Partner chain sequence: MSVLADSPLVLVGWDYRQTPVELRERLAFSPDKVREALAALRQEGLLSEGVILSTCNRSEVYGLTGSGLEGRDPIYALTEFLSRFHGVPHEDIESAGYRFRGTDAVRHLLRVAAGLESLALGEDQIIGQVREAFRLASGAGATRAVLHRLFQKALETGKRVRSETGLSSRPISIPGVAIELAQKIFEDLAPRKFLILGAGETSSIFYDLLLARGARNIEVVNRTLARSEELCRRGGKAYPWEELAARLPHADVVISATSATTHVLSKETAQKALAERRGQPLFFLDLGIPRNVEPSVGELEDAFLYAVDDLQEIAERNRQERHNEIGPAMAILEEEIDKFFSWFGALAVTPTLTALRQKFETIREAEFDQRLNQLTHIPEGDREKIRLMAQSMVRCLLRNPTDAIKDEPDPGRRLDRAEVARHLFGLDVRGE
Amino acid sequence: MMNSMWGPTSLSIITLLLYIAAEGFSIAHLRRNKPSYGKATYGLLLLAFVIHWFALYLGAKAVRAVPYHDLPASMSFFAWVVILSYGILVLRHREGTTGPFVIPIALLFLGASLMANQGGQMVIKSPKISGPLFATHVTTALIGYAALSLSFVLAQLYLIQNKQIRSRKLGVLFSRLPALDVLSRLHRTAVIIGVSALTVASVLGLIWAKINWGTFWDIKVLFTFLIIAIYLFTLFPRWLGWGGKKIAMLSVTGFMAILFSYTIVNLFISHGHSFR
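Quick one: this chain alone, in the form predicted on its own?
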């Protein structure tokens, strides 16, 4: 009874409710700028983050693997890493007003994970898709994707702020959100984390693939290198001679490539990186 009550699914549902509450307080904090709302947001996020970790741990323990063996588990882990990336960004720049726009990403993926996981946890059948090298490869890849998802949100906010300034129609968000230069710095930090993690994941993945498949090639590799290239251009805008707005739009394009890679490529195109 206790195992059922405090199993991965139950803990994930509690986590989802805490994320929803945190989102509510973060929106209230954005609108009214009360410190108590901000503290409540961070407190709820921290509690949810810890409970989410226990849910992932129990799920991983049940199948004796890191929790990414199927699509639902992967989405739940991705949601957790999104909150981790947001926490790093807040600690690095002391800027938390982007919370109302970041937390929904975690809500979306955790909610989708719960809905998709109707059949319960799956057990990894092949011993090849396990081990520390494979675990580190997938974990760093998901960290990279989460950080780049965060950069997508920041790019969107940059475009919103830029539009308000150019149109001279300054809404409520203008006074609450960070200035353009701050958003640029936040975006750059997120992209650096994302590109670094994704590059490490790619190198580890190529080594693992050579050992287990005898080849480096998989269509997923091509899309990953494409994503890295797109975001490298956002880090070095002089290569293109572009300003902040075009860089933000390029970042949005990169995120679309991530979504395509994470869903269509994994589900229907790639054989080595398939969730099927």
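For comparison with the form predicted on its own, kindly provide the form predicted together with its partner chain.
A lone chain is what you will see next.
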């Protein structure tokens, strides 16, 4: 299955190319508000999303487990969830101008996944990690991270728009990006989804760890709670007396903590989350 023409790797490459094309159209749509560019972006994204899902499904079927038990597979699934979150954001808030900034995250992770998986065969090393509890733990964790990645993009856009208004440099981005209060609202939605999913993932992870390791303790747990705490603060700006800029910067800090947790902690510190 893995080496056939329509195997997960080939489908992932097709998906990657479709994401690249969608990114091109979304940039063109941002520059020139041409409805056909917008339609092309959404059409390509939808197609890529479905093919990507199929690639993940085939990967999962091949190893009879959720497709994120190793780092490449988890990165591919993460990219898929990022696009899913973007879709939810577009449908919920009718706000698609963030596309050119969100799609690259999916591109980056899918590209990295393909590079890390060159010629590799996915193998399940432990039957413990194919159970439903583990699957739900990882799924919710990745959904949480994807939503928080989206919140990172929105926080960056807030800072850009804020800077443009202050510096009186009112270019194309100024007119095409949403208002500051809209960006705040979108950011809040993404953080609420992210924090909720991450909390559920942590609780499930703790239960799984107790059953399988006999202990709750893992350095990753500490980092996850730190991340949740940082993002919780962004949900109460009035209590902190902080404006949108400070909240956006706090959100960026939260994302840096996620990156640290996803890379350094996963790869070098936590044995339980190392994909080894």
